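Here we start with a single chain on its own, the form predicted on its own, put down as structure tokens.
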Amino acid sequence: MTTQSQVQGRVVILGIYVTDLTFRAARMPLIGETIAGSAFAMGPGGKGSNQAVAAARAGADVVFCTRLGNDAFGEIAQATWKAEGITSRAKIVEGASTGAAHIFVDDTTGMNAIIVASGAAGTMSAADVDEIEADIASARVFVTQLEQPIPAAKRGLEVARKHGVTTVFNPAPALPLDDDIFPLCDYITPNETEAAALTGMPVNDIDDARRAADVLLKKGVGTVIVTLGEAGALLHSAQQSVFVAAYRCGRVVETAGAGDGFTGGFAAALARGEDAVSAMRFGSALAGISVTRPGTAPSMPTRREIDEVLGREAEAAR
């Protein structure tokens, strides 16, 4: 339940910066083998961090709290916040790096292939959430993923559901997780692969993710969202169950961070006050544009754009 001092449009999102190194070629280079790449690019990237671009751009009041390392991608890192408006609650690490991503991204598809280190991020506490306590009890949703060590997930999580935050949790990358955390997120947000890891059935279709879902229902989360790829996404709880197809808004350049694109839309959407299955649309039109684009931070679309695209889908069904 929303208090008095929760401000409307307010995300908190607690995750990771990585700066993306990001290389196109035609294929993945076999283990031993040099090929050569078409392009190559650095950019601000991290779950956390893109997701956190993504809601401000939708016009999310966005605070976003993780580590950093006192060196140059650090320094990139707070650039790209503070053009994006976002408030940082970054601790510095003496010692430790900032963390980086290898994205490989295949020039005939777009797909990709992503490492992560997480450097001064994956040295992330309990102790890093409570510091933010006030943060999160003045927002209307709180995000959070598993790029920073559980501990640090679930402590939000807790906090969140203390101050009667919305909780959105999206379980990427994949790991075993204890059942307790289920009950504290109001939205799970996996995709196809971090379902199956979750539950432990496949999941190839719709059908497929409903019971899925189901599985999670029954673990305590109150409504789960699986993204399907360029299939949609699903929105599962015990009351309903809606599917949406996803946006085809241009040739897809570009994969990587569409799944983050989601989560923040969705979240923006949520804190502003938009029921479920609104939010998950706009979560779903910010991916459609995003695959578009090269990037993930970068691709990230404004709520203008999101609108103009929902409006010519609200047109077309007159």
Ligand code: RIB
The other form holds:
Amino acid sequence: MTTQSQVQGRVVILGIYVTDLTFRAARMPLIGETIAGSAFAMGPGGKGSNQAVAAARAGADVVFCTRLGNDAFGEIAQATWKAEGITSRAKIVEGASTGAAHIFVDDTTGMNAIIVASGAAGTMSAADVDEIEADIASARVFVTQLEQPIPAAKRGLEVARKHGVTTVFNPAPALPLDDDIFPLCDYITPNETEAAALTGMPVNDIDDARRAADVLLKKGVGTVIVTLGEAGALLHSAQQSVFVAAYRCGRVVETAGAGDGFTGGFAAALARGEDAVSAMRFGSALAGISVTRPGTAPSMPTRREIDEVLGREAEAAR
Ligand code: RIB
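Alright, leaving the form predicted on its own aside, put up the form predicted together with this ligand.
What follows is the whole complex; the chain from before opens it.
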């Protein structure tokens, strides 16, 4: 349901910012072992902030709500959002540190393993959400994840629902959840691991994903989109079940942040009025480009780059 007070193209995202410290190496070290890495990079990260950057570069009018420490990492966050045209609703918590993530990237495959410490954003509460109720009410789409405390995510979904704003819930990282969160989700975007954790079923292929999605539909979710990494993504609802193969846009350099790119792009496309399947294609193309570049937020493409990939596909189908 859209209302007159909702601004077309506006997406409100609740989540965390952390600074990503990314190490590339041939393999992960064992406990007690030191190995030499091949590269290191520091840059903006955090699933919510990555989604905000992805949505903003994809053309959305983005408002981002979080908490930061009063420190150098917090300054990187503010500079990042300013450069991307993102409206910040970040509260500064005196005495707390902005969080950080340790990201290991496999030199050969580009696959990753992450440890994230949410820092100041880990103290977010439902009250933070109440303070931005007017922003949420003005949006077409509201997005959240699970790196900040669950009560904040849940209140965000409730407030969005109250104002008829479309809700997109990215249940990452996988955590046990009470069933009352699912009916608040117009869309849920788990990857295979998260879909398996939420349903207790193995999710290794499209058929598994469809079975897991059926369980989530029964719990009250409107539409389930299971992202299946290099295979693609499955959109499953009571009305339709559509699989979109992953876009191959070049050599895979780093997969960290690709799921955030998908969710941010999907939200941006929904907010400008695209239907769910076309928004899923847009999110998939965004993710397909992002994995060919290093970094999480820095790897997100612009709307023009995404449209070029989609345009080439449309041309090839003629
Ligand atoms: O999804 C990737 C993100 O997860 C990284 O940017 C890291 O900060 C963690 O939050």
